[in-house]
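Only one chain comes next, encoded as structure tokens, the form predicted alone.
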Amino acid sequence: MENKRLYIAMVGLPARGKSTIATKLKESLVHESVKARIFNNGDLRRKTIRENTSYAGFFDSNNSEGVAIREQIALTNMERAQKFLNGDGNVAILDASNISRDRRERIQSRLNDHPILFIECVNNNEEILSASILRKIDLAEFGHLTREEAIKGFRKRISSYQSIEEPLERERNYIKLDSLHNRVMKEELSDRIPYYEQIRDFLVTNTVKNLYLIRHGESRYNTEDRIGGDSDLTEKGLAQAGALANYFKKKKIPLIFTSQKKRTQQTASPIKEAQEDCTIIPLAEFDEINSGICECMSYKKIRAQMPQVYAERKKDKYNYVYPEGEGYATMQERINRGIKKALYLSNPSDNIMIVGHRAVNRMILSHFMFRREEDVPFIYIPQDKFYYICTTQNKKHFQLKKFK
């Protein structure tokens, strides 16, 4: 294969996402034999810096010292990975804010004997940015911070980004990506780039490398046949759960994503306790189906005293939408959003955990299946198996497992 060589800048305020697009553009690289390598200015930092440099001081444009000792780490591996691409690297990913125009200008000098790709991660979501935040402050830099001073910290560092922040618009090769909903939002292209069509394709496909898929444990209202509502689990139920904690005690599970109720945050929370450390992130966006006026009740009792909704309903499942409450159909565009949240705020090598509902998890499968609408309300989500989902460019799996 010819031995094409491509740099690639990644561009961003902090928690944007940049890293996880990085790690993720390198595995899909390697997946096609091309040799790709990430030289990340925060691991290098850390490595390097015996103090600890994690107070946002160190990262204000006014403090000469540390904006010193940044610039040095940013030409280090703009050093080593024109090394690399000298060898026999063929992409390089230099993972850093890239902010400021002095320092993208500073870049393009430097690294002049290939092509640069710029990419900017762009995502001014606020419950995203608050959550991202809580993971970056998991760091062992920040250990020795209160976690109320971790956050503050942080958020100063972003103000300081902020204050030397400059668009993409003069470079002669750059993406500027929604990095929450896969978007391209604007591209040009002034030279000839490698990869990019599967560069860009990469941008804005949903990929997941291991995801479990969990319905909740048996709830009071399963058993009673009602829908909605907020019940809580039976002994069974507590028992599914526990008997999900063993199954996944193995494997590390660094975060679970379940909806706002109880019955998935009691399911999830023995789990939690059988890992060394989990964390339980519950999101609106996997709530499940808003019954309306018909929430709490039996389909017995829909169909006696509300014969109209229960045929109304029967002819169209998917596209139905209860009085005063939701459909499938209604559901997908918060669905969507629960499962970009989900994905955005793990690491891409993690195993993915989301604990949900019938219908909720119907639609999640939908989403990396691509069924026919009219088959999504009768894909089969048993309380005593669970799916595991991988897919990516190359590869999409789907397995229904029994956890016991």
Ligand code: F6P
Contents of the next structure:
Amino acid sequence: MENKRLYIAMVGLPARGKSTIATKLKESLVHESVKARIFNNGDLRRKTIRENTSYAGFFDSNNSEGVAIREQIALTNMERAQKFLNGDGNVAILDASNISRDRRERIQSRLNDHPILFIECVNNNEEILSASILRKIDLAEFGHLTREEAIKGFRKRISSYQSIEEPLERERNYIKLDSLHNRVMKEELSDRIPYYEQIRDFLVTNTVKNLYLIRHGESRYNTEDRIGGDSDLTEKGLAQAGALANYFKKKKIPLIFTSQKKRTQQTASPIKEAQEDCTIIPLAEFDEINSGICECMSYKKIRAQMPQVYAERKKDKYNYVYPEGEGYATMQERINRGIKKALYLSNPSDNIMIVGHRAVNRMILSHFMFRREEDVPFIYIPQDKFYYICTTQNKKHFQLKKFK
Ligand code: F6P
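Write the structure block of the form predicted in complex with the named molecule for the protein whose form predicted alone appears above.
And the full complex, kicking off with our chain again.
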């Protein structure tokens, strides 16, 4: 059998999703029996340099000592990657910012025995960047700083990289990826790149491992059969939240994504409390369908007072748009945006939890599990069970589970 060998070098400013993509890509290749390994400069720096190197000045391009240390680390990883491919390895992934042309030229001249594919991760969404920075400063190396100091320092580090950033264009082989939307923005290939189809396909695929999709517990409006609004959980709803907390306390849930509504946050709150380290991130993208002029009405009242609304929605529930509100079809774009944000902010090995609403959860489920449009508004979304979802390139798994 032909022995295929490839270097991949990640490119991108800090907190752009490089390591997440590198890790998932490696897992996906390994699953296909490709021997892949990651060589991460940040990890090597943290392991080998005793003094604290998390301060922003260390990354300043005018700090010759910092530059020399970082170049030495980059070189060590290049040597290790080369050794790996000269042994039985197939794909060596260099995970670092590799933001300057100089650095990339050094990579190309040093690693000239096999083709190199540069993968650049681009994402300039400020909201996502802020949330990613919060995740980064959780690292032990920032432990001695206050939250504000750590954020400021990390932003300064990003600026240092920005000051030496040079676009990919002279490199022989590269893919520029919008890492939030899994979209290839530009690609250039001069060499034959082994595993290219597999890699490219992976980059544009949405995968999720261990997603727990939960509907909020019973709300006051639920008991009155009223839609929308922002009512609190009932006693029964709070008990459901408590049971969820108990069920999930043995699993590690670092992030819970909710909507901005009280009922989802009140459901998430006891789950968070039962965890050692967990953050709730409310996203407007996961707010329940806006039923416009029907907000806060009961289905019975809508039928009696607005028979045309009732009849038209019944005719085509998926495409129907509430006057001054939304429909399932028009929610799709924002729901997809919310899913992208949640996946982007989670580490590849993390369990992910979303606490949403009936219509929202139908849309989230149908994002991962194919359902005909006309069936989506009828997907079963109970309040005493949750969906467990795992969809990778190699596996698709959906399960409705009881939590008590
Ligand atoms: O009744 C709860 C609820 O979440 C409402 O807020 C929302 O309008 C409705 O479910 C969505 O379900 P359907 O599309 O079946 O009316």
